[in-house]
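Only one chain is included here, represented as structure tokens and corresponding to the form predicted on its own.
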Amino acid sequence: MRVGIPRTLSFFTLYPLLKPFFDGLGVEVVVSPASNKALLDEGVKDTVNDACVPIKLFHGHVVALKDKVDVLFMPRIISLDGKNTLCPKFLGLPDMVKYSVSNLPEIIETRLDMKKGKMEIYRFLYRVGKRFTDNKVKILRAIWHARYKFSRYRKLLLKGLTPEEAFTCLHTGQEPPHKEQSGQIKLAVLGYPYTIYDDYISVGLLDMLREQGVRVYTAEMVPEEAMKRMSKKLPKNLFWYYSNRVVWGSQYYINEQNIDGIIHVTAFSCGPDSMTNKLVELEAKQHQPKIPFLTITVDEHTGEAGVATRVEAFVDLIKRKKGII
């Protein structure tokens, strides 16, 4: 049996505690190539004009699996946190997917709500292996080590290195080099984890500050304590769990950690992203002294160039500002 997980969207939240319970199971796990132009332009074909572009990539993730699998795994995911929902396309997901992309096979679309109590995750795990195997020791053996992959996955996020450097660690058991940052510059990258983290659709901005001798902190790398503590500052948080991470993130940096200059990266027509931008802003003005911001917009129509000289001409000024050059 083939399971086909697409490389985008909850991939880079859940993949690390999905791949060791399928492995658990005597499951072989298929995943997507890692995203170009040519998924892109396949996903763009099939779904609805108004997606925004991480949606539009996840279809053509669909569409260069279809014909390789037994079984797509698309979970319906209403809540990760138990408290706050995902964005509304997450949770109509399997339906976009199965009235736009034609010849799938089955799909598993088995629901994650977290607000039925911290439990939930055992149980989603259960029914999704219930699909496998009647063997309930196999099954419950599978989650046990999935739940050790994932709770590991989260302390590499926490030393700074990418998901794809903690999925390589964690595929070869070995633990990670001493990574430390060097650079005089120190810049908060924030937005969505499958914004932030695909390389095709965020134009490699990390590496790209990293070679303008740049410390890149993002979201992943905050504390869950700190996280609960900075959600306590706002006289109201957002509706939807990413964005409030991002939130929570900025004022972690900008309040704690005395970081240089903001990047918000988000995607083109995202509803919830208007809202968690203006507030980013807000949060890196309002703070004394001021901190420098700067948006990069994303869509399919995004270039490398474009970018490169925006977030050039960023660090530019705060290495001005700081005296460095």
Given for the second form:
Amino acid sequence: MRVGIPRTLSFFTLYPLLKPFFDGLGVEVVVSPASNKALLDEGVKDTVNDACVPIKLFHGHVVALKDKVDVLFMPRIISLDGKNTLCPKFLGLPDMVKYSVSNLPEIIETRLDMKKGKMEIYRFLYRVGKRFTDNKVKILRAIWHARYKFSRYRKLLLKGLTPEEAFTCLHTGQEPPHKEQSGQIKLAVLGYPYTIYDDYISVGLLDMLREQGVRVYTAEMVPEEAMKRMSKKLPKNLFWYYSNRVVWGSQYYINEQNIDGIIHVTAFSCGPDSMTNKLVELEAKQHQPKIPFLTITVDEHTGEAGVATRVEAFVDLIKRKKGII
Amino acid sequence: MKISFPYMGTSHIVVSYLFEKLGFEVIYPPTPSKRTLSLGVQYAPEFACLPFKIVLGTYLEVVEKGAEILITSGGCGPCRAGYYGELHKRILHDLGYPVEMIVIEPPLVEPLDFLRKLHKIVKPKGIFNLLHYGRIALEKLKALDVVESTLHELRPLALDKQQINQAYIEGLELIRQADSVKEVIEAKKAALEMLESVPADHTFKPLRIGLIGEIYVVLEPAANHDIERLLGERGAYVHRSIFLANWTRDNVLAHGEKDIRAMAIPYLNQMVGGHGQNSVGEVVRYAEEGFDGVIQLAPFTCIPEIVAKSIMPAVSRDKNIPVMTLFLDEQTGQAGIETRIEAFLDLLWQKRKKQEAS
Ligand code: SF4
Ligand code: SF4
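So that was the form predicted on its own. Now I'd like the form predicted in complex with its partner chain, please.
So here's everything in the complex, that chain up top.
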């Protein structure tokens, strides 16, 4: 039995939970390859052209997996924190895919809605597990194991590891390499995990910045209690999980971490981001002193060169302001 | 205090009436124009949906004219509309307009907040005043709906389209002027008579088209290039899925429309905000009621309608009903819309001929 997990969207959040869980059930996990041009082209063919790049790419990942696995794991994720929903495109994702891609294997579209309570994540896994085995003890043991790995994963991210690095640590059981960032300026790079940690989508932005002597901070590196604190600062929060984390993350870096600048990475025609982006821009602008702010919009034609030029100019501006160059 | 509000379809007739009676000086939001849109586009985020841009443009026009309070509806997701008010406010403040923005959240979701804001709005003249004029306003909403749907029925039959369009405009004016429930009912009657007196060919069997999609672009001619008129003048009867009065009842007062959602469930078993799930359900309903086709209107980047559109081909195939989706943004031109409409109508006529032949 092989289960396929597309390497995008909720992947960067949930994979470290799912992988040990399926391992525990004795189900082989197949992950689609890292995003690339061929995958995206395939996705573009299948989706309505008005969809955002990440959704198109998701379709591409599904196509890459569909003939290699017995079931496709594509849960309907409604809420991850019990308060906010995800972008409505996540809510309708299984339906969009089913009616757009033909010859799909069986799909697991189990609903995950943390508004139902803290234990829902385990009930969710349990429901998924039932598809593969009737052995309750086996499922519970797999959940227990997954839970442990998952909390370790979050700790690794807080330490500043990228998801890929954290996966390796979890997999090999090694201690994380000691990562002290060096660099003269500190930038918050905010965006959805599936845009900033997908090197193809973000055209390698994080590495690009580090090479230019930038210490990079992301929303995944913000402690949970700080997120909570920040969530009380705005008169009205957005409605979407990942978007709120971007906004709260920016609040944290602006107000408590003395950040030198903010880069917001957003996907072309992303609905929630039209709001998120403006909100963060205004917050950065209204802060005393004003925080430099740059928006990088990525789409299927984004080239590394174009992004590099803009990022370099932005970094130079900040360095000059600080009197470094 | 000078008050104003977003412009959408014919709702301004009722909203301005109510606020005047509540004792406010109303700054009339102008019919959205090219200028409205370009103002909105200039100051709104690039990928904000079209309604956000037009409404921002409207706000900028009314604050120029001195509006001090803007009043609008809120919401709690999962779609963007619920955040419009908050972000509009921030953008206006950033541009240096110190307007007060009153965002009314749905009473069932935020009862206390609702009452507080209601109190603030109603205070000058008291609650009985509100109840009295509220009833008249509701009657006006209903009258507008009836007159409008009669227009949709008669326009394809009318011999002189100009004449019926004119009759409609005059009818609206009568309703606007009415100042008691009795007067509203009389105005409605008179408006209907005016529409019916336009010479028409009652033997003509027009194409029947359902109009679905996101509420603002469905209701606001300035956003959809007056698509109802374009269709009506080309001999199609348009049935609009959303009317003001039923929408107000279902969405402002409570979460309604269960039946339509139930029809969507086989295809989309999840609310996705806005009218996404309704759009899917409505196609099923129109197919079952024997309509010739459906047109889906959606602002560019509209999340729920994009979800709905991805599912549409399957619904359309299963139910054997053609569906055309028009995504609208500031670059959409009238000519383009006309061409696509005409091609769609041709297709529907051919389909009907084939059916009649067999
Ligand atoms: S949040 Fe934006 S990028 Fe993500 S799925 Fe929704 S529209 Fe696409
Ligand atoms: S339904 Fe569409 S147009 Fe309306 S707020 Fe949501 S995304 Fe914007």
